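The chain below stands alone, shown as structure tokens; this is the form predicted on its own.
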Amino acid sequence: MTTVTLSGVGAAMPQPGDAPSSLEWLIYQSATAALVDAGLTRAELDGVVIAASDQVDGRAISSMLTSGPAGAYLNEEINVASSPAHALVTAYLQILSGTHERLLVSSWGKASETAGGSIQAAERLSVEPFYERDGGLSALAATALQASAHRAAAPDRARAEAAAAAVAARNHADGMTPADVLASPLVAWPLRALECPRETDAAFSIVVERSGRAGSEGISLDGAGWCTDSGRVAERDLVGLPHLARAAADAYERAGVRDAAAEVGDWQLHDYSPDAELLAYAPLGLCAPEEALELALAGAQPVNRGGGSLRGEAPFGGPLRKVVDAVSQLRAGAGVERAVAQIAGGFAGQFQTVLVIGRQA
């Protein structure tokens, strides 16, 4: 049976104060890092799987100019232009389908190229163009629906807000308080600024290599599912999300995952509101539906440890770094044998995707 390895990551986050680097230079410190990482060189790669966005990179052909930093020089390379964690997908079917032995995958965001540091008027232009483009739907009003949708349908809207201020503090991990996230101002009703990301520039870069090499044991991509809802978001469950259950439900067959709140011991998710954390916790197995508030509340659930989306997020690519995260929460230890990543795209979630990570004997 073949057993796909995660050998190496690599991030690339400029801080506040550094010089501004190029997009390309981003690319090309994350996947160096990751190649590190592994303790390979370029050369020992048989592909590269990138999710260029040219809407998003502001490029034409983005592929062109971001596939040589990401080490696709003279090598194969596929752009998956939908989402990383599609193109992540991709590698792991092209390793086990037996066609490839060792990839490197990579995506990324510059949100500073962009007036303002935004992307939504970009984002706009995905919208359909004749009745919903004037509009304005963007990420940001796509998930503002969606937290408003959410906290109407709960027993006691108080009670939600109260844990979406709890989760959102959580995920600064800067010694926020929901008292600070409730005191923000209103950025898309029912969002305050402190439940929104910031719009930030990264890249990241992972190894994905079929298992047996010296030196590369330790994490396990054990299993994935995938799963797209319709493209209009009036037409959605976006409370409910059946889709990212469907996923959820893949890859836990795949992974051999039975109970996934009692086998999963590190929970990194979506959390470009923490409406969108909440919601995923039953379709993924964490608990009962009615039990998320309480459980948001109490604060002890392994839920995006060291911080999640809210403290920041490039665009497009950004939602890569889960895997990142996960694969650092696994080797850290402390008990932790198994993790489940969330990557969802796509306005409100539309995209879903779940990864089950595992630690290697």
Contents of the next structure:
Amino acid sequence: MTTVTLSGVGAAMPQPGDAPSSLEWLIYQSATAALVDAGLTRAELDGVVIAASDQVDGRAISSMLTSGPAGAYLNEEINVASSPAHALVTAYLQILSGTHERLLVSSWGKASETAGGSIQAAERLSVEPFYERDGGLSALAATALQASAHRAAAPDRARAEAAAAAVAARNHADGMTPADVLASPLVAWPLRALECPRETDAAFSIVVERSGRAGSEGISLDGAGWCTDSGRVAERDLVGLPHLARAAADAYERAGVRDAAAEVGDWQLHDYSPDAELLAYAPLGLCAPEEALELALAGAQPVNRGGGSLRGEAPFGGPLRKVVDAVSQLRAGAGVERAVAQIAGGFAGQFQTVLVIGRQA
Amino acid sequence: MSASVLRPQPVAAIGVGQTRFGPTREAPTYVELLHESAQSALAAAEMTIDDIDAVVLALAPESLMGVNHAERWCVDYIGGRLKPVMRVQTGGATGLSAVQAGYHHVASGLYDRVLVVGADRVRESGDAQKIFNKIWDPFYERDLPFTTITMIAMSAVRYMHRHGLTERQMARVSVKAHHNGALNPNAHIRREVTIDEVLESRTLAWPLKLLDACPQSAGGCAVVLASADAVDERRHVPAWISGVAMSGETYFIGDRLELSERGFDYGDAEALAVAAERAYAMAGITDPRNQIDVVETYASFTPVEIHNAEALGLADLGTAAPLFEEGFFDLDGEIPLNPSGGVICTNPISVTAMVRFAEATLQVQGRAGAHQVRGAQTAVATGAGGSHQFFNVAVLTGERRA
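Please supply the coordinates for the form predicted together with its partner chain, as a counterpart to the form predicted on its own shown previously.
First the chain shown before, then all remaining chains and molecules of the complex.
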């Protein structure tokens, strides 16, 4: 069986006060950082897989511009526009196919380019146009609907709110307390401001290789699974997340994971809201459904160590940071042999991808 | 592409579905076109959606129809609920890029049956050119002014200057395309034209005239890809994907004006040549002129078909135009080019390149009807997108080579 390695990761995350960067520069920075991390040059790649969102980039056929700084000039290039995770799994499939040996995956989002809430406005234009668009659904509204469904389904609503606040405080990773979260203003009921990610600018790149090159070993992509649910939010099981369970089952089977809770030492989970994270525990096998709130309140689980999306998340491509963070955790050691990165996209996580990432012996 | 020890699992196209293409298709909505295409391909593959393991959606710029990230909306209409679904977008090359993604699903050994599907209603936005006027770099090139028409007009002028191409030679390509399109029941434009009609048609951007150009079409296309085991299960007639590759060019047209090391410039299609070399290497094609039976190439304007023939190795650089005049690429010629009528007769952008693949599949399966090339066993399909920037090539064969 082919081993797929993640031999290099790169991130470009401008901080407040940094000089303004163009989108192309952000992409180029992350791509070159990943290549340097892998010890490669662009000429050694045999393909580039990007995930570019026309809606977020504000361009028609964004990849015309953005594939270049990702290194695709006169090379293989494909834009998998549904999710940055789908770009990564496309590279995974290409390596497993044997048609490619060394690929760069890149995705991004630049919220500052569309300041003033226009990303949420653009999101509203992705809703089914005939019957549902006039309802005003946006990514934030869909996330809030899911959080509402979660808290309504919980045996004890107050405990669900407390668990969500605990998760949010942890994922901000800046000393924030649950009390701070609960004191922040409501933005989309029941979500409060500190339970929603701040939109930022970032680009992430990952070198995906077939094992065998000296210097490429270390971190492997042992399995990937991805699955999709209905586009009609009202018809979905927003609490049970059957598509996430299917994605996890596929990823675990491919990676040979039998008992995820016992075998996975680091979880980088989708947390566009704290409720989304809590709802993912059971489908991912981290715990039984009835244990999720207690687990979160106990605060001991190795989830989103270092912080989650609530630290700030670039639109569309930002979730690729989950993979970068998982690789960082595995490289740091501390007895962690396996990590799971979960990336979700679409309204209330319509597209779910689960990646099992391991440290090679 | 690197030399490979690991070999891809064999992948075949076993079912093809196309809607009838037309200017607007008023009745079906976008998602209904998707559904119709998917059902048609599944029927051709003797399957239902329950047999499908994963779905790839071909969706080019969603701004053409005004629904952002429309893959979210489409899932229920392509049988994607609780299945792996992804969407591919490489401009005009999207349809073949989506096939390429579907190919890798199966070639990886993880999936046995994958549905690749897409559709477009190009006139949904009123005039696609207004969308395409915004694809250019806003700082350096948009003001030239570039459109998808003027970019090819400039390429054609360059080719004329370098290789002596005439407008009459371009018109001959259009005559061939329309003749073939008249035989294709799905084609958007189904009428014969004469060289004089082409030459007298309205100038869009010199030297391109209306009948040198593609239409804006509505319609859908789908293909079912399968592993060798799945092919054997139901004794399908397979068209094996023996080679598939893509290559991107630089975005900036100004950076393509000088001669490259291969001797190509903006009048040619260098990235198509690069993609073809890779795909041919996979398929074991060393002598394209003698090993390829039929080609469905993405040529949205007549001069593009001429330089594509050269990039694909069917003629030397600068020599293809006289071959078109001699009938070398006619339906009954040595290497029929676009027997379906090609993009000149049908252009539903998200699936234009997939239609090339579908038609190549039908040729290898012997199911192309009135535009069947007798004995076709090796077919090539190509796609093109962006600022004549993204190119892909697939080689389909009756025999299993991979």
